[in-house]
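Encoded as structure tokens, the following chain is the form predicted on its own, with no partner shown.
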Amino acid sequence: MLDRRLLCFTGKGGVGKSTMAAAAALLAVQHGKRVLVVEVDAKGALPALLGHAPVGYRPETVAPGVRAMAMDTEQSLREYLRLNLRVPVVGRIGPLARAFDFVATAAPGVKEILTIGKILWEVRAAIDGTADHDLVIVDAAATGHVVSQLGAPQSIRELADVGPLRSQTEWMIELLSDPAITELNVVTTPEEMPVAETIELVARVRSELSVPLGSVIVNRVLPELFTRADEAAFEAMRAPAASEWIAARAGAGTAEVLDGARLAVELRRARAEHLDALRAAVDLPLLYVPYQFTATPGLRMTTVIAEALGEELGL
């Protein structure tokens, strides 16, 4: 994974894709990489997971060896005009931005190309050695939108038969399609809807895109606290005579402890069924990250997850 130049993380909303992107950044730094993390939705969640305040379009250092930026469509358009068309842009773009919005509404992939184009520009700079980073890690769009985002260069190329626009999308498609450069990782949890979306997304990526798939990262995997023999013992303790005897010696709360043990077994068993379905449907490496029993996401939790991810990768 860390030998690539572009790592994208996607998944159903709420499964922890931002957390995995942040953890991968910390892991990469530990192995000598200089990292640029890109937050596509610009909500500030990714910098927070690295213990930093929200960032803007201009990359900022958020942790040792890690810089972060948040995507901004207007800023990306400014940069494209300045670098590719040599158009000086002063102040807000104004009428040009409104015209762009009109075109983007009618033509698929126009807005997305500014996002993925900026990301790939940074990847190319890393390959050329002209950037301050070796690796770009993207907290990409969720499963419902990531295909259109990563497929934007292909969509634009199909619209433009000839000319500079087509030639500019060619190098983007080349970078996105190269398995030595790009890897798309899907984050999920062992639950019904996230697993179903993961299976569907993997199939769509393979049929609609040329982007190489990496791993499926299963987040929030519950530990196996009890064996079936333990389960039988806990159930025996729930019998009236046994529970009265235990309560007389252990005090109040015995019933709640036994309920907790039963719930842990039921949750683990239900999630195991979803993992079985995932293994059967997706022929990609599965990486398992244990459930973190903490109420406060932040750098400490991200560091723990980075260690777990490194163990799964054999690093």
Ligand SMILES: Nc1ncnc2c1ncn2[C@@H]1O[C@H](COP(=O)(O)OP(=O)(O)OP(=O)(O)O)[C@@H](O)[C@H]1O
Contents of the next structure:
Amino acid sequence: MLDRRLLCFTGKGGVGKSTMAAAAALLAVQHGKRVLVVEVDAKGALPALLGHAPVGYRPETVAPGVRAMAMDTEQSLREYLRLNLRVPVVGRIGPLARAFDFVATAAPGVKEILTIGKILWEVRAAIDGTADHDLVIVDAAATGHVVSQLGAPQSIRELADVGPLRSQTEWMIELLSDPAITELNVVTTPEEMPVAETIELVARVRSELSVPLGSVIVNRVLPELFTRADEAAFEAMRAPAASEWIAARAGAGTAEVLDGARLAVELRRARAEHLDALRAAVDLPLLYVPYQFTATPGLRMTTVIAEALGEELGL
Amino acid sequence: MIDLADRHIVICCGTGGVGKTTTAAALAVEAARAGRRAVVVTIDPAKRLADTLGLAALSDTASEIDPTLWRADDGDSPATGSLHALMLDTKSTFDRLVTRYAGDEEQAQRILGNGFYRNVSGALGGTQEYMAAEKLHELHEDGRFDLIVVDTPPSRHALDFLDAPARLLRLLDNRVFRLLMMPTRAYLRVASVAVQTFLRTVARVVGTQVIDDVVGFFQAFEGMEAGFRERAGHVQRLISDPSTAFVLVTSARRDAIDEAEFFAHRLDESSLGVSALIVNRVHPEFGDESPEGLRVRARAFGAGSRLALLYENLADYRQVADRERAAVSGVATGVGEGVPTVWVPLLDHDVHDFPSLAEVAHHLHACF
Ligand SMILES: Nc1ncnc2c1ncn2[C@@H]1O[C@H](COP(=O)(O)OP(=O)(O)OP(=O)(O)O)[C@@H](O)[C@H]1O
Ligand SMILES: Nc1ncnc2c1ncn2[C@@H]1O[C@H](COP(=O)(O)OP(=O)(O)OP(=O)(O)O)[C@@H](O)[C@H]1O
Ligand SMILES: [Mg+2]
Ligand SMILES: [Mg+2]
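Moving on from the form predicted on its own, kindly provide the form predicted together with the ligand as a structure.
So here's everything in the complex, that chain up top.
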């Protein structure tokens, strides 16, 4: 995974995309890479996961070896106009912003191409060795939007009858399609909706895009603590005589202990069902990241998750 | 307790994945059981829940659910109750709106076939949110229902729903829009330098087809604007009517709670109020022994022993429960004094059939 130049993380809202992007950045640094993390659809949450305050469009160092930026299509447009079309930077933001919003609604792919274009620009710079990073990690849009984002160069190529961008889509598509360069990872949790969206997304990516898929990262996996025999034993322990015997040895609170075990067993069982559905429908490598009971979001938790991810990747 | 006795419309809001669809369905079931003629508008429900609600086929008109499926076992449900459900179909709702306000069939077809229309009428840019509100209005006019429960789309921000009608109006107000209403290409002469540069650039980037589509759309739209504006006004009024309740759903996680508080604040600014806060999927407390204490006990049993695992497991859940309670504390003041707050525990199974919907409803303590 870390030998690529562009790693994207997508998935249903709230499953852990930002967390995995941040964890992958830490892993990459541990393996000697310099990383640029791009937060698309920015909630501004990612830098905090690396222990840093929110950042803007201009990349800032947020952790040793990691710079981060928040995508902003308007800024990206300005940059594009300046660099590619030699259009002087338009002074007044007001009308431009409003007109931009308007036309972006009308033209599918304008916002998307500005997003993916900027990202691929940075990827190309990494390959050429002219950038301060070796690897670009994208905290991408959620499942609903990521296909149109990654597919923007393709749709623009089909749409645009003229213009410099049409010719530019060629190198973009080339980078995006190269398995040695690009990898799209899908983050999910062992729950009904995230699994359903993952299955649907993988199918769509395969049929509509040429972007290589990497792994499905199954996040918030509950540990398998107990065997079936244990479960039966726990239920037996609820009998009055048994619970008295245990209380005598273990002290008060036996009922809570058994309730806790039952919840763990039932949740795990419900999730196992969804995992089975995922395994049956998707033939990509699955990486499992355990549920973190004890940590709160922040650098420490990201470090723990990076470790788990590294182990799953065999790093 | 959530008092919805005088309410005609209930809107379930919240950030993604917190349980809006589940809550909306549970409230509608409970209302029907209490004798109301209830309808629930769901948005992208999980497949098994959709099956339960009879929404297997894409059904964006309300269809009735057989009462024997949802009536309480104890036979306590008043016979007046009925339950309908539907699944929002953004595109066909928008199409119907266009057909309704078009002067004639020809105008409707010109719009429905336009490229720009096809883009805005898809799930892009808040259209789904607006169409949910529009659906609400449709059902309100329908007259068959005395309680309409509406789910909202899985937006990043709960606010998107509130802002949707305004955004549609802003689109119509846009200066560029007015420029584009001028005869073909005349806009290029009158537009300011910045806008001109921009439009030309866009044309160079994505082709002139796009610009032509936009112009074509607005020309076709001519004459319908007033109708749309009026309709958006109606929808907005319905949303702000005192008989409309906003039910805010959140999880016990800090990020979801921040979003809930932010949303409540915005509702307050618009002189709308939060009728209830639902904190969903809260881990049970499992007693009051400290996680640290439990871990000490676990160690005493010897690492890896069954009893140690049991106590470690309990310590983990106790720790999550404590963190959730810390995150939730203060939320009552965050969403406004006196807003009733109910907690729904994390169930050990998904909520996709009537018994489990009733189980959720039981914890909602709603009265109709
Ligand atoms: N393995 C885990 N164990 C426990 N909590 C986790 C785990 N992974 C992520 N979380 C928590 O879940 C929440 C959502 O994670 P994150 O912000 O990474 O998701 P996301 O997919 O980026 O969400 P969004 O779609 O809102 O951007 C955060 O509070 C995060 O700390
Ligand atoms: N109290 C609960 N206990 C256990 N599971 C629950 C509970 N409430 C909801 N769920 C489950 O959580 C999942 C998400 O719920 P739901 O689909 O209602 O959320 P949502 O807010 O509508 O999500 P989205 O924003 O994606 O539309 C569903 O699988 C549902 O069965
Ligand atoms: Mg995120
Ligand atoms: Mg939903």
